[in-house]
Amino acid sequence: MKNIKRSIVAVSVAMSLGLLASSALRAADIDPQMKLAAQRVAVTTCATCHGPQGRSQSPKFPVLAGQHASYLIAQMKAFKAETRGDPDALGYMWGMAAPLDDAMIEALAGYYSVQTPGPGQRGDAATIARGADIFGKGIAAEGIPPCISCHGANAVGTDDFPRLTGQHAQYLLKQLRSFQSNLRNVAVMHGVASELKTPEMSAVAAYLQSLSGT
């Protein structure tokens, strides 16, 4: 059963690579006026929740600074299409994304991707060490693959998988629970998160929050 689960995760990863790669941002293609318009939207509207330059001060809302543009594009399009169904998507982002056209989505993604993330936040050393172990090695006995295989060393991510370095632990834990319940219907993450227990998820979230975002 665990071998089947690993196969499903592997196939889902391959599909995700193909889908997200098609959303890759070409910064040189963004009109300069659109870049300025996106910056105004980021500073006057998005900053209310996501903080200055995407460095969120509230653990409820994700840090966007330094996030990969292709991932941001995919998420904003999912919000607009109302296909991302976690509670904050319904409560906030469906409405916020509704009026955005593709040009503004790409320009906003480009803006946030070049912002400098802030420092990590330290916590309980034993919890962070446990989270680092799960992130780097997974839990073989439970068929849980290592997070590092997709999110990379130091959780900096790739064009196809999000940067998790320095992300708020509260936000990460909420998203892992959404993946578990399929509120966020992402097969690869449901397969990874479905067997994680709350203490394990909390440990991984604490570890990721502790990493320096700079």
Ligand code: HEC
The other form holds:
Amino acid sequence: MKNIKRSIVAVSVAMSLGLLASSALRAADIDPQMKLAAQRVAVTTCATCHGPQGRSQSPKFPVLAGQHASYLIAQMKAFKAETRGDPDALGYMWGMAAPLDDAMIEALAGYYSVQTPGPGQRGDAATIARGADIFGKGIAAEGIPPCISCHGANAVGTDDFPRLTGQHAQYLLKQLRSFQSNLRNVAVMHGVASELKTPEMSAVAAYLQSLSGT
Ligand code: HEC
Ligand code: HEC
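Could the form predicted in complex with this ligand be shown next, to go alongside the form predicted on its own?
And the full complex, kicking off with our chain again.
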């Protein structure tokens, strides 16, 4: 646990210094032709699963609307490089990402990042309250850090951390499990999730799903 905590701190520091990542993408930087081409791909291909403007209906497919462009770019590149390896990533997204070049990836990320996310979904009040508590405070006794310290107030994220608000609980729960088992191999979230128990993951997922995406 000590090593895990140390790596969380190291990553947080690296991120706050801007060492990891992710130039903020400006819509104006994207070539207008490429913008149109990306819109076409989004509407004709990606929408089949991720829904119109990235507001997916099925909880198996993550909402993309309003997600930070830098995070979307990193994920598309991870699918393309076959490093994001949970079975659904492999089954659905490796093939989807394979033909996308960097310019198309950036344009698709730009497209989804400016779409308006949908409203939150209601759930069991006690479960949501428990989830809000974990999100805001972590669980000190189990060494779980507050999610809010990276994902931000109301879980809207930043250029370095994904937005989680309004995301499907089923998808979130599956990601937390994949971080825990390292099927989705990201050191910082492995450290966060490794001690989380299933009811705690479900509670925090229900809370995040309940938040309005906007
Ligand atoms: C056949 C269904 C399907 C299609 C079509 C599809 N996706 Fe996906 N996508 C998925 C699934 C399933 C996941 C979640 C994978 C997982 O559980 O790890 C996903 C995940 C993603 C993610 C990661 C989101 C996150 O929050 O981490 C991005 C980004 C993404 N897709 C972009 C796209 C783009 C861009 C296209 C069109 C080029 C596309 N997808 C087409 C099924 C699909
Ligand atoms: C030290 C910073 C940090 C903390 C604390 C943290 N996260 Fe994360 N989280 C990240 C990073 C970075 C990513 C992006 C991982 C990647 O690049 O794939 C992420 C990704 C996620 C994802 C995947 C989102 C998606 O769209 O697929 C979920 C779900 C998540 N975190 C939930 C949580 C929860 C719940 C907590 C609190 C129990 C938490 N995180 C605490 C840094 C953090």
